Each structure stands twice: as structure tokens, then as C-alpha cells.
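A single chain, nothing else alongside it, follows as C-alpha cells in the form predicted alone.
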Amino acid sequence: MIASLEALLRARSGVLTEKLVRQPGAFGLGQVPSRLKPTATTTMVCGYCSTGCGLNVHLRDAAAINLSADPDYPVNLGMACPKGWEALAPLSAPDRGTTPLLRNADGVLEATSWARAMEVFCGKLKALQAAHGPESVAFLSTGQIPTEEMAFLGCLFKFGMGFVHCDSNTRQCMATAHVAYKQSFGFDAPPYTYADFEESDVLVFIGANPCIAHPIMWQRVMRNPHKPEILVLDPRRTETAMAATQHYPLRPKSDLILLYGLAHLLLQLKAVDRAFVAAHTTGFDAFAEFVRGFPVSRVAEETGLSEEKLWRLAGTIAQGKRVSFWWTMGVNQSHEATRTAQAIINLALMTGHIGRPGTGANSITGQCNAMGSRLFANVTSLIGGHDANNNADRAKVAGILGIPETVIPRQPAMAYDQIVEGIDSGKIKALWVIATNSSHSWVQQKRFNALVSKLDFLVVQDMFPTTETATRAHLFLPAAGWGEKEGTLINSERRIGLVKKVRIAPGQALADFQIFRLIADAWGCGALFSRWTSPEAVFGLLKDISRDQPNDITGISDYRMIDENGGIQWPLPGPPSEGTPIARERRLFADGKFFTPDGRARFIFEEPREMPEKPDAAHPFLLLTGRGTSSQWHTNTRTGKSDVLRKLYPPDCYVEIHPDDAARLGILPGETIRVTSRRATIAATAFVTPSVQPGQIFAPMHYAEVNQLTFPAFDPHSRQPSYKACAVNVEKTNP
């Protein structure tokens, strides 16, 4: 092991590549000749959200200067938002993380080997193992790295460390709609491209802000020559409420009920597409009976809209000649999430607007890599949207690895929240985090803070050593970031990007897949994994993991091929024929067939249930929470490294307030004010806007004190938590 170190840390003080500035768009790492010109140009993509953007990287002397949109890649086409702009930024922090740090006796974290860092790693997991057994340690990754690197630490973690449990934060993001897909149609296939967004007559927004949280997506939207009808269905006036032609402010966690009384009220417009519906679906007679439970009258009581109101939702959407439905954290995170998404899932289907342009139930993701995530990371489910309890999947998975099939688990692992319960109940006795900061992002914060000082050891593998997460670990693990490392992301229309070295990492950080190289051959199982020698090799491995899978990608050749194609959306089965382009824009089911046994999707639908936690007279209050502007990414983690971005947001905490109840309870704009749930009081800044409606208020997720107020329930499908809605009080600090 320590040769392979050495080895690897002499290969990683080299600069950039030769095929990287010899001609734009190319990628790789290794020397530079010393003919080339000290300038140049590469694209890669963005690795903040799940846009997916182009960005042209200015390289001088073969090293990352300076970013700019790429004006011909299809998704962005020449846009970009704050974020992408700054996204070199992060690199040059001064808190980067250099080196490993281990907690020493007196509780310090101290620098420390690779060597060293691996022998405490290794002995403190394989003690724990031996003792407790493969369900005693868990990991928690992330939907920020390259799907490469994603899958390596799956299989790595399962087949080669023989552990069981394992997640990643996509759970806080992207589960609903990967369960609610994956019920429905039969896989996790979203079936849009961003086309539809220009294509629509009519778009239809559930619980989603793309001006703030998706912007490009929006100037996708405001490129739309049809003159579309844009609904918003949204508590919150929302940027993208304000630009709408519809707005409809629901009570919160009424969208279920709403979405229901929706489709009955269509049936009445006899809007369904009879035919459709006929050929390419099952179950809706069923539905239809259903859905006459939801009355206009219901509906508009309960989800606080008018029945005027209600019936021109309706009938918007009955003359829409291309509809599309867009949906993201609003709807996802929820305690009735997954048939929340599912019921979205239903109009299109039950209406027919899917599979033709400017059509579809389209769930926006989150993290620039949630779908990598989704389908390689083998965590919940074995990789490549296989299934661990199928014989014929298990036998494929372990022919083209290489591996005994009977290091394949059968039980599954369990999903974040269990995990964290697993830490309550002793189960789970120590945690590897990658690339997340839970102790700034998970549900009802302080509790997480608590069960995690009970670990007996907690190794924390980021860029930063000063994350909040970081600054518990016993063990930090330092790594590279974006644009120090090469592979591919999956954005939300399920166009696979390339990432590529542009910097170098500083000190001795390293990519998170060479890290994961030195644990296999510090465990004893590197020879396990003695194809995974680059990123690159390991697509090769996806790709033949993917074949005859909805997502098969088998005719991506490599790198490059995905470089000259503006990135290339999955599925594409075989190689394309000679001379033949590949389209650069495709969507799913466009011949009516879905991934289910039978070919038909299903409906599927629920009665909806009560709120977990309503407001009373201690806490009248209801707590929303979500993205605050385009300037910040979820902990501020990286987008708090730009002297830019932190001018473009308040630097401290604020809760959006109703003038009315700002009067009432005598609080005026910019005053600090105590927000208290049923597990903690903080402080913000009142910001007094109509935004919000009364009895609501809203505080963006990006400040670190707001998930010390969010409760803890949890989709009963997705296991996604629920941060939309909690019970709170307000009041003046100095009444």
C-alpha cells in the first residue's frame, strides 16, 4: 500500500494534459509540452446543480484562470447563472483541506500521513467489524461528485469492505421522484428534455422556483415562442410566481388534495385522453373512481382556493395542446412526497401529455450528479438500477466486475434516516461521510449534532476541514473538488457531461477516486478492484453494466465522444450508425411503451394524510423553507468562498414574515426576531414581504441555525424527510 501511495501522490503533483489544450473540448491529465501556446480553451460541465450547464474554462499555462458560458452547449446556450460564474472560487479558499488530520489526544485535529491516515481508518473499521459485525458502519455520500467515483465507493464499501448500509444526501433531494418513477413507469426515467421547456403551451410548476433555484432552466422557459400559459402552484409568491400568467397559493401540504380535485375536475371537462390511457396504461378506471372524492367544494376548503379559481386551473390545463408538468423540492420533500409526485404523474398520464415535445411530468433534480446518484452509486439498490434479490441481475452485476457473486448483499441498506437511527440505537458505531455536511443539512439539526458525538468514530472526506461535519470527524480525509478531477456528471433531463482536470488539487488532497484506490489497497481488496486504474476505465464498466437496461448507454464510446456531442442523454443502446448524429435533444416514451413488465404505466394513488405537525396556540406559526437566492448552494459550503456570491446574499439568517402579522405582533422590516419550533429557538432578521402568506413565514435553508427547527417526518416510500412545513413562534427579541 504504501508504494501505491507514493506512486500516486508523484502522479498527482503533475500538471495538466497534453490532450487537454491541444484542442478545445478535449480532456485527461499528465504533462504539458512545452511547445504548446501558455493559452487555452476546454468545456466542461458545472458541477454545482442539476442544470448541467457548459462552461468554457480559460486555461493559462494549462491551468484553470477563468470561467465563461459555453454558448454552444444545449443546455445552457451560452447562459449561466452567479454560481457557475464563481464556481473556480471554492479551489482557491485558504481553509482548503492539505492534508489528513487526526483527532489527537487532547481532541485536536492534527496533520497527519496518507499513511497514517489509512492504517487508523482501516483498523478502527475492521476492529468495529469484527466486533459488531457489517451492519456496525455506515456511510452517508453525496450527489456532488462524478458517478465514477459515486459507484466506486458503493462497490468499494459493499463488495470489497463487506459493509451493508449506506446512503447518500440525493435522500434529502431526489428520492421521491426516483421511488415515484420508479413505481410508475416501471425505472427512474425522467422522460423530458429541456426542449419541452420551450415547447409548451402550457407549464404547470408544483412546488418549484427555477428563477432562483434553476435559473437557466427559467431562460429556458422565457424562450418559449408560444406564448405559454405558466401556472405556478406554490404557497409562496415566488420569483417565479410573480413571472407567472396563474398563480394559485395553496396551503402548504395541501398540494395532494389539490392534485386529486384536479383530476376529478378534468374528467368533468372530459379531458382525458381516452385512447391513450386505453393503450399505454393500467389502473384508471380505478383512479377515476377515486378522484370523484375530491369534489370542487372539498378542494377549494381545504386547500384554501376558490372554486373559480380551481375550475380555471382546470380548464388551462384541458385546452393545453402541449402540457407539461415541472416539479422539484415543494413536492418531494413531504410526508405524503412520493404520491404527491405520483399524482402529477397521473394528470399527464390520464391526459396524454407525455412522450410528445413540450410534454410530461418532469421532476427537476437538485445536485449536479442526484441522477449518478440515482443510478450507480449502489446504495440502495444494486448498481445500475438492478435489484439485489434478482438472480439474473446479481450474476450480471458479478460477471462484469469480476466478483464472487456472494459478496453481493441481499439485505438492503437503510436510507438515511435509519442510519441515523441505527447511530440512536447503538447499531451503528461509526460513519464515513463524503462530500455532505449533515450536521448543517440534516432534519432537526441538533439531534443529528448529538447522536453523533456517540460514534466511535466519524471520518469526514470534503475539501474543507471547517464544515460543520468536519469539525466533529475524528478522522478528515483531505479532497479534491470540482475541476481537480475528471468524470461524468447526470443532470436532470439525463444528459451525461464531462468534468475534467483543470487545477490541481493543493497540499496532498486528492480526488475522491483515489482516495477510495488507497482504502482498497490498504483493506487487502485492491486486487479486487484492479480495473477501477482511472475514471474513465470505470465508465467502460458502467456502460457494460447498463446494457439491455432502461438506461443503457453502451453506445458511448468514451470521453471524448461525449466532449464532441455537447454530452449525450441516456438511454443510447449500441453504437450509433456511421455518419448518423446523435440527437442532441431526446425524451422517453414517445412510442407509448413504458419500462413496467406489461409495458403500461400504472396510477397509482392514496388518501392523502394530515400534516405530521400543525400549527396551535403555542406555535401558530408555519415554518417553509427552501432555496433563498441563485448566489448560494445548499450549506454555503462552497458558494461562501466567493467574495462575489456573499455580496449577492445576506450574510446572516432572515425569516420572510406577512406585513399583517409583522403589524400585529409589532415587529418592524430588519429587526432581530426569536423563531421557536418544538426543538429549538434561533434568531434572524425580519424581512416583512407579502410573499408570504399569514400565519406563514419562510427562512432559507443556506443558514446553518434553520434545520435546528425542521421536524423530522418522513415520506413512508422515499424515506425522503419532510423540511417544508414545521409549527413555529415568532416574536420580538425585546418585546
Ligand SMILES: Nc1nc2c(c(=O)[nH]1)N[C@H]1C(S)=C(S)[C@@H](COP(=O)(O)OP(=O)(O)OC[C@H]3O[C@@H](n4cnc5c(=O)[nH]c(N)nc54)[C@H](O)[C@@H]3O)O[C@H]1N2
Given for the second form:
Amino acid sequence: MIASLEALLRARSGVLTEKLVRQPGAFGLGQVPSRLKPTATTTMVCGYCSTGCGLNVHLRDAAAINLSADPDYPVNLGMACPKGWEALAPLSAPDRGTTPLLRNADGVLEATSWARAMEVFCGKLKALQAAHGPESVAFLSTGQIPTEEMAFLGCLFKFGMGFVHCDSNTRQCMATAHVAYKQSFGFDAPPYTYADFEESDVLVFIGANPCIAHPIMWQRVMRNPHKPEILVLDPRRTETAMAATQHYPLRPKSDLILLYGLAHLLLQLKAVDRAFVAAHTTGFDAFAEFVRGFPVSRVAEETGLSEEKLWRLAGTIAQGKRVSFWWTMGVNQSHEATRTAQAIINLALMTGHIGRPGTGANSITGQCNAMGSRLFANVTSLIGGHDANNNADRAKVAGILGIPETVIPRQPAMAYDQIVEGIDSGKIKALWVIATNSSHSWVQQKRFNALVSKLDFLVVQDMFPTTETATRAHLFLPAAGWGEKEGTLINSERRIGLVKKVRIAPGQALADFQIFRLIADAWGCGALFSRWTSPEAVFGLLKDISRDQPNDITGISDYRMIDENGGIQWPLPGPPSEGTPIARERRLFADGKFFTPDGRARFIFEEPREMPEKPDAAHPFLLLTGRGTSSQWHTNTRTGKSDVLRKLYPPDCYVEIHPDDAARLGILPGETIRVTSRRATIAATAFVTPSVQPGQIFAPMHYAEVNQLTFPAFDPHSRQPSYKACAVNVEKTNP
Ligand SMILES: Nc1nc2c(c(=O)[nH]1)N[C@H]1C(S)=C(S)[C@@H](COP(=O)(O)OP(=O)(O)OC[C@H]3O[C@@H](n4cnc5c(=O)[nH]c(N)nc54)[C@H](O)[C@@H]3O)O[C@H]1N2
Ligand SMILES: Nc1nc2c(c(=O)[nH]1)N[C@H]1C(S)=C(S)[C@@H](COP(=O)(O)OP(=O)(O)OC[C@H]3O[C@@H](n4cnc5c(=O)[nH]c(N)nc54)[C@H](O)[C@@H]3O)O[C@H]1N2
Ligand code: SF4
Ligand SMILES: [Mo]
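Moving from the form predicted alone, what structure would you give for the form predicted together with this ligand?
Every component of the complex follows; first up is the chain already shown.
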């Protein structure tokens, strides 16, 4: 281990000379493979959102100096949003982590060597494991690093280091869609391809604001030549709602009732595709009976939408020839999220709008590699969508990875919220946080941060030691970012895209892949990962693991094939046939066969439940949260480093409030107001706008204080937090 560490550090520590840049192979692990050696321009996918746009990277001496949108990539067709254009900016930010940092006796984070960092990391975690067992250490990771790195982390932690509990920020984001698809379709399989945006005659967006969150997907909608009806179901009159043909400002968290009511109206309008339902689904009769309990009068009452509007909504869907349903966080982040997502799936199934161009029950993903995390992180399911309690699956994975079957834990990992609560109960003693900023983004933030201060040991692995989470760490490990390492990402339409190393990470920062390699060796389990030599070698293992699964990608030969084909959507079963063109757009379920044992999709439904924290006299407003601008990314650790992007969003926290409410409270536009929930009080600037309904306010999640207010309610099936609704009071600061 020491030999490889020394080689790595020698290569990392020298000042970069042009000669070294031209010979990326001199950098040891994670080098640019020679056949990907950059010339004047190379292509790779963007590392922000799940759209997965292709970017042209312009190089001087093999290092990226500029970017432009790739006109030939099938996703974005030459377009990119501000974040994509500015993707290189955070790499040269002055606050990049350049050495490991260790908290000293005075409580100050101090530079240390990788050798010492590994000694402390392994020493502390091994001591806790010996004293408190394998359940005492957990990690929280991400949907934002390449699949190969996620797979390495999950396998190292469970199979190599012998721990059990781990989760990722995909829980905050995509757990609902994952569970909904798995239960309804038999596998976590978003069925669509982006061409469907252009082929629908009716598009229904539920709890999604693509104009802000997925601007290039929205551009694909704008290219639709069929003059489509665009229906937006969102309590707010968002940018997307304004651009739509019909907006349904339903009462927050009334989606489930609305969707069941809609199914009932579609039955009355005889819009059911009986042949499809009979041939390809189970449970329809019980579902049809169930939705009789949602007459239009009840639905109007509970959603705040008029009966006339509800009939118009149902009528538009009934008349569509190619109807597609799209949902994002307005659905996934709810106390009854999984059933709401499945209520959308039920609509597509009952109308037969699935498997054909322009149709589908389509979850739009969030982070650049949330799909990679859902399939290969080895966190919730056994790597590759396998089952840790199925003996055949265990034998298959153990055989391919060359590990003893006994190291695969049968016990399921605790979910994010359970890990956090485990700190309170004393069960979890140490936390390793990788590429996520929980101290900002987790729900009910003050409690999270109070719990974190109780940990015996907090390790944060990030590009920046300045994040809200990293500043609390005992040990900080400096990571290379997107563009400084290679690997694959899977976008919303299941397209595997390639990222390449086009910059050298600053100082001693290492690719997460290299950090996991160091840890494997330092821990003493390096031999178990002797084949995990490079991201591309790991991709080979993941391919083998995918064999005979719905996401079989054994037909992909290597990274070059992905690069040359403009990304490749899963599945692509093997063996690879070199030179055979692969269709640039492929959707699932054209044959009506789903991944359940009987091949039929399931109608799943459940009685709606009350919103957990309703407004009352003391907290009369409902706070909604979400994305604010297309220039801000989550906790802003990356987007906040671009001079260009910083000009495109307000620097301080603001809250949207309806003019009637503002007038009643005497609040003027631009004035500082106080927002109080049962958990905290924050200050924010009033943005007076009719885009929110009276009695509701909206705050963007990009400002750290917002999650001080949020309420910790979780969907019982996906354990995803219900970030989008809690009760608050609003006051003038100086009445
Ligand atoms: N610029 C930018 N783009 C991003 C991101 C970013 O941080 N910045 N993050 C990425 C990630 S990880 C994700 S997950 C996606 C999120 O993408 P979206 O889900 O589209 O974005 P949000 O703003 O979180 O939520 C969408 C909408 O849900 C609505 N909503 C709130 N409550 C309800 C409700 O009860 N019912 C309904 N129907 N709607 C409701 C909100 O008003 C909001 O307009 O964006 C991705 N893209
Ligand atoms: N109130 C409210 N809260 C929310 C939401 C909401 O709608 N409302 N949305 C939720 C959703 S959907 C999401 S996805 C989460 C996102 O929440 P987070 O994941 O916490 O947000 P990010 O800012 O994306 O954090 C990613 C971190 O990884 C670091 N990083 C970037 N690249 C790398 C890398 O290659 N390696 C390493 N080691 N580190 C890297 C970044 O510097 C950053 O600190 O927030 C959730 N929180
Ligand atoms: S839309 Fe998403 S993938 Fe495309 S450039 Fe913007 S952030 Fe990157
Ligand atoms: Mo997300």
C-alpha cells in the first residue's frame, strides 16, 4: 500500500509542467487511457443534472480551457443551460481542497498527509467496529459521482470493510420513483426516451418545473411539432406553468386524490384501453372499484380545482392519442409519494399510453447519476438491482466479483433518516459523507447538525473543505471533481454517458476512485479488489453483473463504444457487435411485457392520508420548497464559484409570497421578513408575486437556512423526506 501511495503522491505533488499535462499517463491511477488521449477537442457529458447533455471540451495541451454544447449528442442537440456552459468554473475555485485535513487538539482543521489520513481513517473506524460492531459506522453518499466510483464505495464498505448501513442523497430525490417502478413494473425502469417529449400530443407534468430544473428537456418539448397540449399540475404558477397550455394549481399534497379522481373521470369518459389492460396488467378491476370513492365533487373540494376544470383535465387526456405523464419532486417528496407516483403509472396503464412513441409514466431524474446510484451503488439493493436475500443472486454477484458469498450482508441497510436517528440512539458512532452536503440539504437541519456534533468521528470527502458539512468534519478528504476523472453516468432516459479526465485536480486532491483504492489497501482488503484497477475495469465487472437483468449492458464493449455512439441506453444485451449501429433513441415495454414474474404491470393504490403538518392558527402558511433558478445547483458549492452564474440569481435567501398576503401583513417587495416554523426562525427577502397561491409561500432550497424550517415526514414505502410542505408563520421584521 505504501509503495502505491508514494507513487501517487509523487505524481500529485509536483508543479504541473506542460510535459506532464501532455502525458496524463504520468499521473498514476485514474490516468486518461491512451485511446481517450485528448486532442484539440473531446466530448463528454455534463456533471450537473440528469438530462446528461453532451459537451465539447476544448483543450490546450490536453487540459480543458473551454466548453461548448455538442451539436451531435442525441440528448441536447447543441444546446446547454448556464450550468453546463460554466461547468469548468468550480474546478479552479480558490477554496478547493488540496490536502487532507485533520482536526487538531485545538479543534482546528489542519493539513495532513494522505498516509496520516489513511492511518486515522482506518484506525478510528476499526476501533469502533471492534468495540461496537459492524452497525456502528455508516456512510451517506451521492447520485453525483460516476457509477464505477459508487460501485466501488458500496462494495468496499460492505464486502471489504464489513459494515452494513449506508445510503445516499438519492433517498432525498429518487427513492420514491425507484420503489414505485419496482413494485409496479417489477424493476426500476423509467420507460422513456427524450424523443417522447417531441412525439406526444398531450404532455402532463406533475410536480415538475423543467423550465428551471431541466431546461434542455424543456427545449425538447419546445421542438414538439404536434402543437401539443401541455398540462402542468403544480400549486405554483411556475415558469413551466406559464409556458403550458393548461395549469392546474391544485392544493399542495392533494395529488393522490386528484389522480384517483382523474382515473374515475377517465372511466366515465370510457377512455380505458381494455385490450391493453386485459393483456398486460393485473389488478385493474379492484382499482376501478376503488376510484369510485373519488367522485368529482369530493376531488374538487379537496384539491381546490373546480369540477369544470377537472372535467377539462380528464377530457384532454381522454382525447390524446399519445399522452405522456412526467413527474419530479412535487411527487417524490411527499408523505404519500410512492402511491402518488403509482397513481400516475396507473393512469398510463389504464389508458394504454405506454411503450409507444410519445407516451409513458415517466419519472424525470435529478442528479447526473441518480440512475447509476439506483442500479449499482450496492446500497439498498445488492449491486445491479439484485436481491441480497436471493441465493442465486448472491452466488452470481460473489462469483463475478470473486468474493466469498459470506461477505454479502443479508441485513438491509438502514435508510438515511434511520441512520440519522441512529446517531441519536447511540447506535451510529461514525459517519463518512461522500459528495453530498447533508448539513445543508437534509430535512430539519438544526436537528441533523446537533446530532452530527455527537458523532465520535465524521469524515467528509468533497471537492471543498468549505461546505456546511465539511467544516464540521474531524477528517476531510480532498476529492477531484467532474472533469478531473473518468467514468460513466446514467441519465434520465437510461443513457450511459462518459466523463473524461480533462483537468488535473489541484494539489493532492484525488479522484474518489483513487481514494477508495487507497482505503481498500490501508484497510487490508485490497486483495478483494485486485481487479478494480481502473474505472473501465470496473465497468467491465458491472457489465457482467448486469447480465440477464432488465438493465443488461453486456452488448457494450468498452468506453470507446459509448463515446462513439453518443451514449448508449440500457438495455443492450450482448455480445457486443462492433460496427452495428445502435438506435439513438430506445424506449421500454414496446412488447407490453413488464419485469414482474407474470410479465404484467400492477395497479397499486392505497387510501390517501392527511398532510402531516397542516397550517394552523400559529403557523397559518404552507411553505413549499424547490429549485429557484437554472443557475443554482443545490447547496451551491459548485455553482456559487462561477462569476457568471452568481450574477444570475439573488445572493440571499428570498421567499415568494402572494400580493394579497403581503398587503394584509403590510409587507413590501424587497423587505426582510421573518419566517417561523416549529423548528426555527429565518430571515428572508420578500418576493411579492402572484405565482404562489394565497396562504402559501415558496423558498428555494439553495439557501442553507431553508431546511432549518422543513418538517421531517417520510413516505413509508420509500422513506423519502416530504421536503415540500410544512406549516410556517410569516411576519414583518420591523412592524
Ligand atoms: N437549476 C437546477 N436544476 C436542477 C437542480 C438544481 O438544484 N438546480 N437539481 C436537480 C435535482 S437533484 C432534482 S431532484 C430536480 C428537481 O426538479 P423539480 O422537481 O422539477 O424541481 P422542484 O423545484 O424541486 O419541484 C418541482 C415543483 O414541485 C412543486 N410542488 C410542491 N409541492 C407540490 C405538490 O404537493 N404537488 C405538486 N403537484 N407539485 C408540488 C413545486 O411548486 C415545484 O415547482 O432538479 C434537477 N435540476
Ligand atoms: N428543502 C429542500 N431540501 C432539499 C430538496 C428540496 O427540494 N427542498 N431537494 C433534495 C434533493 S432532490 C437533493 S438531490 C438534495 C441534494 O443535496 P446535496 O447532495 O447535499 O447537494 P449538493 O450541493 O449537490 O452536494 C453535493 C456535494 O458534493 C460535492 N462534490 C461534487 N462533485 C464531487 C465529486 O466528484 N466527489 C466528491 N467527493 N464530492 C463532490 C459538492 O462540492 C457538494 O458539497 O437536496 C435535497 N434537499
Ligand atoms: S441541462 Fe443539465 S446536463 Fe444539460 S447543461 Fe444544464 S445542467 Fe448540464
Ligand atoms: Mo434531487
